[in-house]
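Let's start with one chain on its own, the form predicted alone, as structure tokens.
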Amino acid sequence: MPETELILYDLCAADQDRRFSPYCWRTKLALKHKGLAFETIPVSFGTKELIDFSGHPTVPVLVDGSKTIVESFDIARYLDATYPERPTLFGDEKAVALARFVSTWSETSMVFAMLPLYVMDIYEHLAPEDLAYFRETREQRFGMTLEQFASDSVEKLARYRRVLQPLRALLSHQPFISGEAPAYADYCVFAFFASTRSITSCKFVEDADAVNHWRLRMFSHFDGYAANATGYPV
């Protein structure tokens, strides 16, 4: 049977090979899990008109033939429903509910503690024409300058590592969030490590941390797909 090829619109920095959207990384890992061939099209903040056709303002945008799907979690659900003969991302509806909880935790508690540690790295990797947009929109969101948001990095790194304690406790008992093998819940969290690696050398976790051991297992998954992407050392 011929391979299916899908098109994914994927956020990039000034260097188009640096892909720093965790939500796009979730989709790429989901596609790898399903064993589906796909092509990525880089989209910067300044070229968002490339996804105007989707009616959605942000990536990821996945095109599968005549269908366009947006939002990373919805894309994962679509892939499982459309390609049921391929490895499942969830397993059953109970697993979907648990993965949604993990997704929500990573998007709130985890990312809000993590973002101050690398927001300036994002800024420094953007194309010159994207800098004003990024600064204006993020400073409006944060209610302060980027520099203020990123200050006190030592204290904020310690706070971020404390936020990881539920994940650390879980991974002290099993190799992956989903159990003996990774599934979509793992991709929801790991996507933040894969995306940040493209633009920062920040050491988010200690070497001996159970989260780090899991992180390295995830980087080696799919024949090192995430580890081989353009970025700083794993």
Second form
Number of protein chains: 2
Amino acid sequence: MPETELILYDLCAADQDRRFSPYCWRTKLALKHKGLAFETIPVSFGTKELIDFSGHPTVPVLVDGSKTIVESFDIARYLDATYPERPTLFGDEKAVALARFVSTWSETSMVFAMLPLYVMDIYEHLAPEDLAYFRETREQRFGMTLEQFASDSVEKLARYRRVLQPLRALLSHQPFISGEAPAYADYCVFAFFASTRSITSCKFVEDADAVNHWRLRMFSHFDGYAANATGYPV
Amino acid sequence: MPETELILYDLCAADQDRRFSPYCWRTKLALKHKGLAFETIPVSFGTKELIDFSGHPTVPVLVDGSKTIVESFDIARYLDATYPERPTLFGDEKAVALARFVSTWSETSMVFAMLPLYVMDIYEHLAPEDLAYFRETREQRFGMTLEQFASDSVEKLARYRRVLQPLRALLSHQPFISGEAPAYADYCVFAFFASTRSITSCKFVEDADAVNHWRLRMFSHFDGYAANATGYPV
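Could you present the same protein in the form predicted in complex with a further copy of the same chain, rather than the form predicted alone shown above?
Entire complex below, previous chain first.
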């Protein structure tokens, strides 16, 4: 009997090989960490009805046999609970609690500073029929036009690099966020580098930055899984 | 034979009961967590020679019998390694690694946004002979006068509250940073609330903020240990 194959609904650009959702990247990296085989089904903003069956409005949506799981952090918890014989994504319960802080930090402080730097790159990689939806929903969220949100990019890049200071200080102590080897907290943050590489040539950090050294270690992890995805040079 | 008593050198204001070092507070809370008896010796900027024996320029300095340990994170690691039969401050190795991220976040992003809000309160609580040292070293660090650093306090308070967003999001999921009960990651952050209470009436967060609810839980922990220290109302 073949191993059960899991199915992940994964956000794509006009070029379906460009997968730019950081939250889907978290799940792909979590599945690689667990050593689980999976297939992805590309979903664009225009084909969102593909995930209607889940009852949830956003990807990632993971289907494991008869079960459907949503929300990236909950999916990671599900994988550890369902496949406990495989490498843990978290560690003990205190480590789960603290990984959630890394997750909330990356979803608030970090992405808020990072998104202005690549939002126009997303826009330029979308299918024509997705442009209006993207512009309308994001401009409502930001309270300004995409172009205003993306303006002053030099200053905003400097600000983003300041926001990375806690990560930089951490990575001067240890090779990975999770310690000696990467685990879910690393995937939470790295997902933003893996996903944006699909649609922008911006590398966000300076070559000599400890965050960049970690970023390159993460791209080469799992035999270069993230580096081999369709995108701009690592 | 009585239990070994540990000695902590702890930064104080002109009023020696006002202890305003967040890094010393981390150690005091860590010692409470381990259930270890300890005494503190107050050190002011003017009596720094009291810690010369340690070979380290800053408090906290912990003396445990013949051993001297410095740097708050290293002290916490030492306590877990030396007293493994007592409640753990960290959990497993992944949890240690992630607690260090909470530590670096609070020492960079959080304190950078928080310090302008209370730096003048520190100044006003120092002994007359410490004022020049404090002003000189801090103005050099900030690259501006204390008064400039503390200016625009309304805007800076709003900015500080935005910086707390990852903590706020986390504490909407779980009662403590470390999960169901507080541990070292909680002390890392709460130390900034416990220490500043000794010299300022500013509470930094709104009453209804999830961060405030956690802050109050932390003040009442260990039978109100932090709440009972000399300071302004909690």
